[in-house]
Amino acid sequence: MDLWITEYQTPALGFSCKINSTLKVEQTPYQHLAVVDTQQFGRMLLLDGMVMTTDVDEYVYHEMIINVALNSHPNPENVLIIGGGDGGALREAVRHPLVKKATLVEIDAQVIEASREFFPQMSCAFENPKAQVIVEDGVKYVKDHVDEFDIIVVDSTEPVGPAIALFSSEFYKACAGALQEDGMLVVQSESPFFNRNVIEMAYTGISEHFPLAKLYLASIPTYPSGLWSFTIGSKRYDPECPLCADYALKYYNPEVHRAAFVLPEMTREILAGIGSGR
């Protein structure tokens, strides 16, 4: 008998993958966690039934959430990652030659342990000498660290459960306070097709506390619609301008960096609607 797992991305749309086996299922103090082995995308991590990452396409998300900011900032020595307990964003941060320290703050220790056990290609940075891994509430951590970081990356789930606070104007204000005078904040802001409200929430909140706010896109096959957005706030530097001409990875390169900010018209209309109050 064939076994399939389905993420219901909207009430009318499901994303299904044929699976070979279920590797882990547990209820953590914060969310339902599952790891399955799929035929198409390898191992897959789900939280509360939503696909967080897979072996096959994780590099797109992790390279793009980290490297756009790191390659727009002339001296991104100290990086803070809120969420991202799978370790993929941390891996990308510590591999960057200008980063001296990368701190991962994840509220759910069981996500970290599941990644250690099942996703070695992502969790490989947990023991890196540049890395620090802390199990704590990211909202509290940001408020307790003022004027400290060059880059803050919010690698969160959708704004449900413990992640709701990570999309608030109050949290973005705290992030601005935790950044140095030329710092940058990056958040994942969901699909332009299915999550217009999340883009509006992130872009509006970041615009309130950063002089420069911009949206950029990447193609991630296992995320709803396959088109994913990130919102970036900068105190000084233009995030559209990569400073390293030859920093190329599996998905990211300087040309992709620039092109990611070229938005389709329907996405521009979302941002225009924010500006006009529609």
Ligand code: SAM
Contents of the next structure:
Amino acid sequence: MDLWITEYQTPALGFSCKINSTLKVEQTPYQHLAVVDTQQFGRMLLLDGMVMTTDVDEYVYHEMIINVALNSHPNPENVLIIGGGDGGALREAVRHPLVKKATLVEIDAQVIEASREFFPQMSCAFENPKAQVIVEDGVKYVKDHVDEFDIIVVDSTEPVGPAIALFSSEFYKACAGALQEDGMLVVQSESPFFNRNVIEMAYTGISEHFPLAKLYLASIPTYPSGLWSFTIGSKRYDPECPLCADYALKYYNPEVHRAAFVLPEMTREILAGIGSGR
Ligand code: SAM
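Having looked at the form predicted on its own, could you now put up the form predicted in complex with ligand SAM?
Everything in the complex follows now, all chains and molecules, and the chain you saw is the first one.
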């Protein structure tokens, strides 16, 4: 008998993967956590039944949530990552040659432990000398730090449970305060097809506290609709302009960086509806 796992991406749409085995299932104080071994995407981390990351396609999301900001800021020495307990975003930050320190603030220690146990290509970052891993609520952590970071990345779950506050204007204001005078904030803002409301929340909130706010996209097979968005706020530099012309990874390169900001009409309309006119 075949075993399958399904993420219900909407009440009427399921994303199913055939699995070889279930590796871990537990209830943490914050969410339901599962790790399964899928035939198509390798190992898969799910939180509350939602695909967070997989062996096979994690590099797309992690390269794009980190390197667009890092490669458009001239001196991204000090990076803060909120969430990201799988370690993938942290790995991308510490590998960047200009980064001197990367702090990860994850609320759920059990996500970090599950990554250490099952996702070595991401959790390797936890031991990097540039990295500091803190188990705390990112909402509180940001409020306690002022004028400190060059880049803040919010690699959170969707706005449910402890992540709800990470999509608020108040939180984005606190991030602006925690950033240096030329800092940048990047948040994952879900799918233009299924999560128009999340993009509206992120874009509206970031536009209130940053002089520059833009949206960019990447193709991520295991995320709802396969098209994913990131909203970036910048106090000074244009995030559409990669500064290093030869920084190429497995998905990211300077041409993909620029192209990511070219939005289809159905996405421009979301932003236009917010009155941003892009
Ligand atoms: N790439 C995934 C996505 O786009 O949905 C996110 C992956 S990462 C595992 C999401 C992490 O955010 C989870 O481990 C969750 O525990 C963490 N998180 C949620 N709310 C948080 C908060 N308030 N402070 C810190 N971490 C939080």
